[in-house]
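A lone chain, given as structure tokens: the form predicted on its own.
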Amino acid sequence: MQFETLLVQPRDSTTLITLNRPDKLNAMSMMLKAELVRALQELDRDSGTRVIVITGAGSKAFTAGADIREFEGRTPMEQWRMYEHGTIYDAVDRLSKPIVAMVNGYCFGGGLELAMACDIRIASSRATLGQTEVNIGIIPGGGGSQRLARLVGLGKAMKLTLTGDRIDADEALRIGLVDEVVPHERLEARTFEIADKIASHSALAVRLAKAAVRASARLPLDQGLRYEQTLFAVAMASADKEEGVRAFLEKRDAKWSDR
């Protein structure tokens, strides 16, 4: 796949997407967002890709957020039409395959919203994160007001959103905004260790597990439990369940068919 603002690099069963505008701190222009949506849709259909990792080019930023220059002069109706066609955050959220944010530096505004839409967030010890939109007179528009509170709780989300403050990686870990912090020089190795472990499992089981956990943030408990039971029944009907049980009993590694 060829893109102007992205680098897409398959590595065995994990594909790395790099936001490639380092001179702009990987700010997400309309072109970058459109290309990222296309890349994700293509990789979701690609049987060779089992896990996707997103990071930013260069040593400074995951992404500093939206390209603010594109906000100037934009009308409310133009913004609403963009939402009608779906957003990059929707595309990440709806992906059936696991997606990991490798947060290597600045992660602000829409960049934090992108990371929060991913399934797992691994941060460099150098990373700085913030829901910073209020600093330029706007509010989160890519899901930040909803996902942030679900991750860190209402009070902490309110504080970050209303102050526009930036926090370091250790504080982000403490409040649950990221899932792991590692020394910067180990970030890529650790992220791919996690991604490759996920990729080693049955792709079908991983997709069903992701769907079940995602539902916990959207459904009341009784509906979520019923949905989990439905997905569990689907897993029980799979060839991979039979292979997994046999491999366990025979004390060998399973050979997944992803069916």
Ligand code: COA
Given for the second form:
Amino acid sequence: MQFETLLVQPRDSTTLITLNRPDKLNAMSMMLKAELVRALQELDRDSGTRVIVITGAGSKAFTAGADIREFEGRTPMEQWRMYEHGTIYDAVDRLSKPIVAMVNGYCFGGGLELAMACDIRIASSRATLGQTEVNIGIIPGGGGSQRLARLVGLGKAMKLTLTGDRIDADEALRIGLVDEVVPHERLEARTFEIADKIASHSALAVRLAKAAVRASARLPLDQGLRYEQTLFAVAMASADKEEGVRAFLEKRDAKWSDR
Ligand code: COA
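Form predicted in complex with this ligand structure, per the form predicted on its own context:
The next block holds the full complex; its first chain is the one shown before.
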């Protein structure tokens, strides 16, 4: 896959997407967003990719958010049309495969919204995060007002969103905004360790499990529990369930067929 603003590198069964505008701290331009949507859609269909990792190029930033230059002169109708065409946040949200945000540095505004749309967030000890839109006179527009509160609770989401403050990785871990913090030099190795672990399981079981857990953020409890039961029943029909159970009983490693 060839892109101007992204690097897409398969590594075994995990594919690494790197936002690649390091001189602009990987600010997400319209072109970058369009390319990211396309890359995500293609990778979700790519049979060789079991897990996706997303990160930023260079030593400073995951991404410093939407490209602020492009806000100048943008009209409400232009903004509306962009939402109609589907956003990067929708594209991440619709992925059937797991996606991990490898937060290697600055992670602000739309960058934080991108990381929050992912399934798991692993941060470098050098990372700084913030829902910073208010600093430039706007509000979160990529799901931040909804996902942040679901991750960290209403009060902490309000505090971050209304102050526009930046917090360090340890604070982000403390409030549940990221799931693990590792020394910067270990970030890639640790993230791929997690990705490889996920990729070692039945891809079908992983997709069903992901769908069930993601539903918990959207559905009332009774409906969520019913949905989980439905997916559990689907898993009972899979070849991988037969293989996984047999492998356990025969004390050997399972050979997944992802069916
Ligand atoms: N959009 C467009 N360009 C951006 C950008 C963004 N979100 N964030 C950084 N850049 C550009 C800068 O304009 C600068 O470009 P230039 O060299 O052509 O002037 C380059 O990236 C480097 O940024 P700079 O500000 O010089 O780096 P810094 O290390 O001093 O500061 C930040 C880093 C992240 C603190 C600062 O750039 C910043 O506050 N960015 C905006 C973050 C933000 O609020 N994002 C949410 C947008 S809704």
